[in-house]
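A lone chain, given as structure tokens: the form predicted on its own.
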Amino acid sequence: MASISEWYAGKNVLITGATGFMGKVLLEKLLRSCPDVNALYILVRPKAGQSMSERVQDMMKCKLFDRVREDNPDFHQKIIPISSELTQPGLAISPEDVQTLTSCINIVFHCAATIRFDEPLKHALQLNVIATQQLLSLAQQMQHLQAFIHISTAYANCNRRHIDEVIYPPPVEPKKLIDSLEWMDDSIIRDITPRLIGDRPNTYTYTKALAECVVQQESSKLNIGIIRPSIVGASWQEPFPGWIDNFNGPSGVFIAAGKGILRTMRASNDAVADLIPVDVVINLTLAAGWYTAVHRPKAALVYNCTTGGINPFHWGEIEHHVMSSFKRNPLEQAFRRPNANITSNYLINQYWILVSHKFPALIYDLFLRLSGQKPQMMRIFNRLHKAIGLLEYFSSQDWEWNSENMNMLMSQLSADDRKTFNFDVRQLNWPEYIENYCIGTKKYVLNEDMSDIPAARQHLRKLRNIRYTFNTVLLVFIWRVFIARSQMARNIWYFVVSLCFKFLSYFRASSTLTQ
């Protein structure tokens, strides 16, 4: 049987969402590990002020493609952009491009989706369900199509605690919902959205569940595979450790903690943080494309691409390693020293939000106003609280995912393919991964130079001295205003101090006796 890279040789591949985080990694991996692939067709949406070709050129200048550039400086010739708009009928693909795609495409990777948790239902339905429906319709016209791989999410069925590798019945028949929302006013849809999504936390997970149903309905006519990644994070190994290019998911939270802005987060320390490196997802996706095309399973195979059941890591552990990493490799111009704490208690979390977020933000904004600048810190904290609030559902509880299909696929790979397309998360060293992740946010998201770390450390020392000075002044102020003027307060103070002294004396004496 041909290896994975050999199977992709000479193939024409269609990728949606190629300008997004996962799409770019998929594009790079195909070009680097399957160098004999014939052509990569990518659907691209022209943006205001930037043509389709300009968007693609900017994407290919990205550091992500450095290794491919070294091996093949002309790699861009294999990338063929197709103008498309997922919100338009027929995906707004021209008749000429439709003819080209239907006559040559061998495999489709559908990565495009809106990943915003608070997306209005109608827009999320258009991008995640209707666009998938239209792409499947186009795929059925493809004369040489061998596999259609759909990227879903492990949280499509997050209303269940145990999630098998099956497509569950949809919360509502997709066609009926699409027909119903067509005539409704946006305000009406907004009002009924909570009742529609039911026990799911947001429109993203709801519409991704509907999209799986749409894919299943077409599975009898196509060879289909569905990949369900959990929380997709920075790369583990490929093309280099720690690559990330956005603030989505945990990346923004890590950066906020590293900058000293985030001081508290409501989550369960013992809950599994089901992070999955992006390169693991992409390697599994390419392997699933190969398997689906070669073995042609009778039904659509679902792959739960998660780490929690195989190599678990908890939110409390993540908090420890993120703080440690940013203290060793601090971000530039931090607001405060990194020191975030996780708590599952609502009242404690609200207390720390008031003391460590809102109060410092008010003081800083007052300083900005007095110096003639525009206040901004409270606005930043409000945005941060909104983002963290959307993540609380996923950071406060556990799920159990079955991963038999993932294990089965791994057993089908040759030794070389397991190395080249590695998705064995048992080999993942979490502390090392989190360290690289934090450094990746510094280098690739914030574009900070690693040579400036000594200056950043000096800045953290300055912040520490400011904090000690502020605490000392506050203590003196409390003493002068509250304690020094009241005999009862002084008595209480002396009692507490003497109690602490006696405790320390007892502890010292106990230690001496033990020795």
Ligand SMILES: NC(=O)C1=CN([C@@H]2O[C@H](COP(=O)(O)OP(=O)(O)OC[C@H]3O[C@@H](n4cnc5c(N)ncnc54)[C@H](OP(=O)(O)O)[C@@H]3O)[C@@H](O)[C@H]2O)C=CC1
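What you see is a predicted model, and the numbers here were worked out from it, not measured in a lab. The term rigid core refers to the most C-alpha atoms you can superpose between the two forms while keeping them within 1.5 Å. Numbering follows the first chain given and starts at 1. What changes on going to the form predicted together with the ligand:
- Once both forms are fitted on their core, the CA shift for A9 between the two forms remains under 2 Å.
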Second form
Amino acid sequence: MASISEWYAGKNVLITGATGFMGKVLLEKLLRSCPDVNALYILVRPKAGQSMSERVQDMMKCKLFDRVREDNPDFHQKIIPISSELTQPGLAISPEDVQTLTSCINIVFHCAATIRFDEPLKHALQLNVIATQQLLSLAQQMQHLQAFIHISTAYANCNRRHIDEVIYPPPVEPKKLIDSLEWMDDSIIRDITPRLIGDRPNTYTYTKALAECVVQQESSKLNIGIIRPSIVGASWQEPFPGWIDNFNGPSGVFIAAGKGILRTMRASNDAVADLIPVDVVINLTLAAGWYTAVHRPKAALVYNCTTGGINPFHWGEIEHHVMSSFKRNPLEQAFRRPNANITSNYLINQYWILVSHKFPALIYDLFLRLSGQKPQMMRIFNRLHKAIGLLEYFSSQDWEWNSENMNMLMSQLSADDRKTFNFDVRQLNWPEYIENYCIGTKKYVLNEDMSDIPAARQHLRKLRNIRYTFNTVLLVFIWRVFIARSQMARNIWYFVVSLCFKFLSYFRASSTLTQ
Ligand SMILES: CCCCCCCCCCCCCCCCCC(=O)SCCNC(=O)CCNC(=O)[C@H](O)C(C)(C)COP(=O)(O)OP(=O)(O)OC[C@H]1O[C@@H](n2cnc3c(N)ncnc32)[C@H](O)[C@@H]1OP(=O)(O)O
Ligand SMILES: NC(=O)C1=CN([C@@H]2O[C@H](COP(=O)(O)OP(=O)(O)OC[C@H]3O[C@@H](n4cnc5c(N)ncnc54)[C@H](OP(=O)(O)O)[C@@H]3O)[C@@H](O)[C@H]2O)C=CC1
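Given the form predicted on its own above, what does the protein look like in the form predicted together with the ligand?
In what comes next, the whole complex appears, and the chain from above leads the way.
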């Protein structure tokens, strides 16, 4: 049987969400490990004042593509951008482009989605469900399509504790919901959203569950695979360790902790931190594409792409390794020395928020005001509290995912494919991975130079000295206030001083005796 790379040779691939975190890694891996792939069609929209082509050109300059660039400087010729806005009717693809896609595409990878946890329901539905439906309709017109791979999330069914590799009945029939939301006013939708999402934490997980149902409805007409990654983190090995380009999920938390801003967060020390490296997800996705096309399973196969059941690691351990990594490789211009702690106790967390977040922010903003600058720390903390508030649901509990299909797929690969498209997370060394992850946030998200580490360490030493001085001054001040106001404090003070004095005289006496 042909290897995975051989199978992709000569194929035309369609990717949605190629400008996103996972889409970019998918594009890079295809170009690097399947060099004979014919063309990669990517659906892209203009954004933030940049045209589609400018965006694609910028993307290809990204460091992520360095290895591909080395192997093949003309790699960009294989990438064919197609203008598309997924929230528009017909995905806003021109009739000529529809014609091209329907006549040549062999495999579709659907990565695009809104992953924001606070997305208004109507928009999340539009992008995560309706766009998926429209893409499936387009796929049905593709004359040479062999597989359709949909990227879902392991948390689509996070209202269950144990999650099998099956598509669960949707919370509501997607079509009915789409029809009803069409005529509803935004304010009404906002009001009924909590009732609709029920025991799911946000519109993201809710609409991803509906999208799976929409995909299943088409599974009799197409060869479909569904990938459900858990919390996707920096790359483990490919194209280089620690590659990450965004603040989503744990990355923003790590950065905030590394900068010394985040000191406390609600999370359970013993809960499994189901992180999965992005390269593992992409390798599995490409292998699943190959398997779906070659073996044509009768029903859509779901792959829970998780680590918890295979090589578990816990939030408490993550906290420890993140902190020690940022102490060894500090971020530049930290606000305070990195020292974040997680707790599952609401009241303790609130106490530390007050003492370690709000109080220092207030003092710093006061300092900024007095020095004629605009206060900003309180604003940063308010945003941070909003973000971590949305993540706490996922860090305070754990889930069990069955990952039999991932194991089955691994058993189907040749020894060479298992190396080239490695998704065996049993080999993942967590401390090493977390170290590279933290360094990756520094290098690729914050664009900090590793040569600045000595200066960053020096800055941390300065912060430590400021803290010691501040604590000493505070202690002396509080004590002075007490001594001035309370006879009892004065008595304690004299007692402690006389005790120290006696202790010292005793030592002096005993040392003169021994001479
Ligand atoms: C050491 C302790 C260790 C303890 C560990 C505990 C860790 C727990 C982590 C648990 C993670 C669980 C994730 C669960 C995932 C489900 C997986 C998925 O399926 S789906 C995948 C998971 N999906 C997600 O993770 C999505 C979650 N994110 C959201 O929903 C929204 O970003 C938001 C509501 C948090 C903020 O909305 P809003 O206020 O409107 O702000 P915007 O978004 O518009 O961003 C504005 C600017 O700020 C930037 N920036 C953003 N975040 C941070 C940050 N933390 N910091 C700094 N900066 C940040 C951002 O880049 C942007 O910059 P620019 O472009 O302007 O230059
Ligand atoms: N990151 C994670 O932790 C996890 C992600 N997933 C799933 O993986 C997939 C990819 O996630 P990730 O790469 O992290 O997400 P990103 O937010 O990084 O990327 C989303 C992609 O979708 C595109 N997109 C969004 N809206 C539109 C639109 N209206 N029209 C055209 N394109 C649009 C974005 O394009 P643009 O650049 O133009 O905005 C971008 O390319 C998603 O389906 C997500 O649900 C699953 C589990 C975990």
